[in-house]
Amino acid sequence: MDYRIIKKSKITEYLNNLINEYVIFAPIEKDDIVLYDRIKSGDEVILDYSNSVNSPKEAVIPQLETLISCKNNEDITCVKEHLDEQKRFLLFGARPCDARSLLFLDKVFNDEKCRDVYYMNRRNALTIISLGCTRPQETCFCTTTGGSPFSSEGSDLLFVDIGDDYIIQVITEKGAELVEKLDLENTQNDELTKMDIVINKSKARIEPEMELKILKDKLDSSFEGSAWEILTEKCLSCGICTYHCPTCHCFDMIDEETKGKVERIRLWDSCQFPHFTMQTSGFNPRPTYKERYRQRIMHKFSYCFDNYNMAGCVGCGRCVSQCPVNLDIRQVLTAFYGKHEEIRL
């Protein structure tokens, strides 16, 4: 692997040549807290933190978009499909588990067999340079979903932190196009020890809980469950797990008009809430938090194994954190895991 070295203090300088040329997305402190957003300056970036509150999906999935538009009248060939050539994309600072996140919506959004045109309309023009996690917080599980905090996948370009600089891990050509671009220095072995070291001491800060195929089988055969009662009575639905996942992916699609032209949007849904199921004859298969619940956790550690072979999760702890009732989603599965008998049931 090609390894370069760039200093701590020429970051700012290093977005700012690139800013004309990509639409950069990047860390951001705002009202207190970390967000990861548009920036129009190197200055505005944060890379000293533990993790933002949101996801960088949206760079990639809006959550709100229009597909086409046309005016209100016969004429089909009014129609306009949003669809224009894309600018390049940079998501700069992301986590190593909001990179692999990617790799998952990939398979959602670029199967053979239903390809979104919107979706890699916008991924085709991404780069991604991730940061590596020196400092995983209490509610990071990536190592139980398959990750780590220093993991290349889904990356372009990999930046540890040794300090003073960063070390540049260079993955994909992508990568390789934006480092010969700033003409950086090779690194030295004395830095390429510093950064095994801060490696090997993050990843022994989180240790994976269990093994997704043991717990896939134990949610398979616990579908009918009575302990799904138990684990979701203080569920409120109000979907925030999944409006701050990085993986969850559901979606609405509205006709709207205003003033006589008619849009098609499509908006970023939740299976949390109530009405996501609710057929035209007013039956709901999903009628209470258990069922909801349920599908949510089943989704992801059950069906995207049957479906795309990798977990639909990569541990980012997002919606442990954020959860206003502190429904903590390894408390769930490591009762039905088996590990912890406080919690078994």
The other form holds:
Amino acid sequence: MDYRIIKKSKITEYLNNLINEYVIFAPIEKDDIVLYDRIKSGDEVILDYSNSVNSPKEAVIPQLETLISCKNNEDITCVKEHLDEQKRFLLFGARPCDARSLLFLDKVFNDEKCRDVYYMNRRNALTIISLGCTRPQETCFCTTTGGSPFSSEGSDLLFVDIGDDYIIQVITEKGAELVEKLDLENTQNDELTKMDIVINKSKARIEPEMELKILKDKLDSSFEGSAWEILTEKCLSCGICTYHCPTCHCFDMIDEETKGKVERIRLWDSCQFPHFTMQTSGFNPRPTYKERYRQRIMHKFSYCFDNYNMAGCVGCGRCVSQCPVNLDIRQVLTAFYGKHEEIRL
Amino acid sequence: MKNLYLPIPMKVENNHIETEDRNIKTLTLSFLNNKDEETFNFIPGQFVELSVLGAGEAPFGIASSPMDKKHLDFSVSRVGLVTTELHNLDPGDTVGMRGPLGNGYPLEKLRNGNVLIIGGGFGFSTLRAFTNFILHPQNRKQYKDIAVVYGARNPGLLLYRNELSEWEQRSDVQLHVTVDKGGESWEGKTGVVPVIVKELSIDTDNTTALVCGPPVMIKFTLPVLAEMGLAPEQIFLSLEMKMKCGIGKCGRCNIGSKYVCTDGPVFNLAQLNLLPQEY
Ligand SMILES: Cc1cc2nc3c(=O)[nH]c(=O)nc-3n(C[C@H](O)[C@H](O)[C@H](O)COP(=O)(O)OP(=O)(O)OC[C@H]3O[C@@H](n4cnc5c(N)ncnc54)[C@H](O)[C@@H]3O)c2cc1C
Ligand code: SF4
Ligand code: SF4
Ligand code: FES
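Other form of same protein, the form predicted together with its partner chain, not the form predicted on its own:
Now the complete complex, all chains and molecules, led by this one.
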């Protein structure tokens, strides 16, 4: 692997150098919370944060986007595609779990049989610089889902905090290109030793809690049964967990007529909403919170293995910290896994 | 890269009322662009997303046979926004279409065997497409005995009545049209679909059944087929779930790990038996 080093104090300057060439998404502080958002200047960025409240999926699946449109008085033969040439896009300071989440989204949207051109245009324009986690939070469980606080999967460059500097791991061609552009220095041996210490210390703080293959078997055999009802009783079906989740990708498509235009819009939707699967006849295969929450868990920890051979969860912990009724996905999983006597079913 | 969300433009050739309650109309469309006509190849059982700009999109099974390359039929039951707009279309109007989507009926597996076609309600539309396809002179000899059981609640709700009379005349297809409740002028069979199926005498060894219709019909027909000796691998069902994208992305049509829009809508019973009962 190729390594480079960069002074922390230089980050702002480097970002400002890139800002004309890239649209840059980075963690910023807004109304006391940390969010990934588009920055106008390098000094907006904060890097001393645990994780952002929103996930960076907005960079590839915007909350709302126009797919096609035409004027009110036109018909289907005049439809315009909204496929603008994408400016190069830089996601700076993503956490390793979030970078991995893009590999998952690729499985869905870059499926060779049905490629999603809107997603692919943004994805191809995207470079991801991640920041390894020296202090995983209480809600993090990336190692359980196959990641780690310094996983480089999905990243083009990975930054490791060693005090006054970051060590940069150059993961991909795209990353190498960027490093060349910034003309960054090579690393010394003692700096790499420091890096290893930081990484090992952090990894030791976050041990995997379950074996995913075993978990899948247990979930598959527990589809029926009252456990779901008991465990998810407090769920409000508010869908917050899905909006914050970096891997949740369900969407709706609606037509909207405004200002002399008809637009077909795609927007985030949630499997936690009752109308999501409601059929025209009025029949709903997932009528209550129980079936809907079960869908969310089964999708991420069973169906995704069948379809993509990876979990549909990267363990970022957002659904844990954002749920208004503290329904902790880890507790639900552990209950099925049967690890802790007190909540074994 | 093809834009899978971009509908191709279609022209309305005809939009005719099928049922006495005027709730189902059959829409006949033709291609506005020659290139689309050339590249649009489908197998019976597949569906498309039809769209009326401003109202949105909805999925519909293709009701015509692929032997007709110039026209596509859709039988649309009016229930809401998009279907009402589709009912209001006149010849000459334009409509958007994305597809073909889904897997369709298992043509390979059906070849050289007997086919038992069982349908009810507008679910009969793709079975009509399939029946016309296999009855076509170019295809008929690839299939052995063909039996069709088709039911509606009352005679006024039967679709494709002219075609049913044509099939009636043919000696190479056994047609059983039935209604739940006849009325005085009805001379045909009375009784629900499963009861009629029970009365059939067929060689189950080499028979594949295709079933599409309302949930109650399916629920009571499956045990009858099992009793007759059909294995789960010999029974194919076309399913309906709420859909939006039709290409396995929007996440709403799954049954377990299968997406009905891409892995289906046609599944055999053996496949379905492995999936959770959530449909
Ligand atoms: C693979 C497939 C093939 C199909 N083939 C056919 C076919 O050949 N012919 C056919 O007629 N149909 C077919 N359908 C069904 C058809 O797609 C639906 O009837 C259609 O989507 C309805 O669209 P709409 O906009 O008209 O209805 P909508 O406006 O979406 O509403 C339909 C009905 O549901 C109610 N409703 C809507 N939203 C809600 C809600 N959130 N809560 C409660 N009630 C609600 C409305 O009041 C209305 O009565 C098929 C479906 C699938 C999946
Ligand atoms: S688990 Fe929590 S966040 Fe998710 S829908 Fe239920 S109440 Fe809302
Ligand atoms: S399910 Fe929860 S922990 Fe897993 S990726 Fe989504 S938000 Fe993060
Ligand atoms: S309809 Fe969108 S995933 Fe099947």
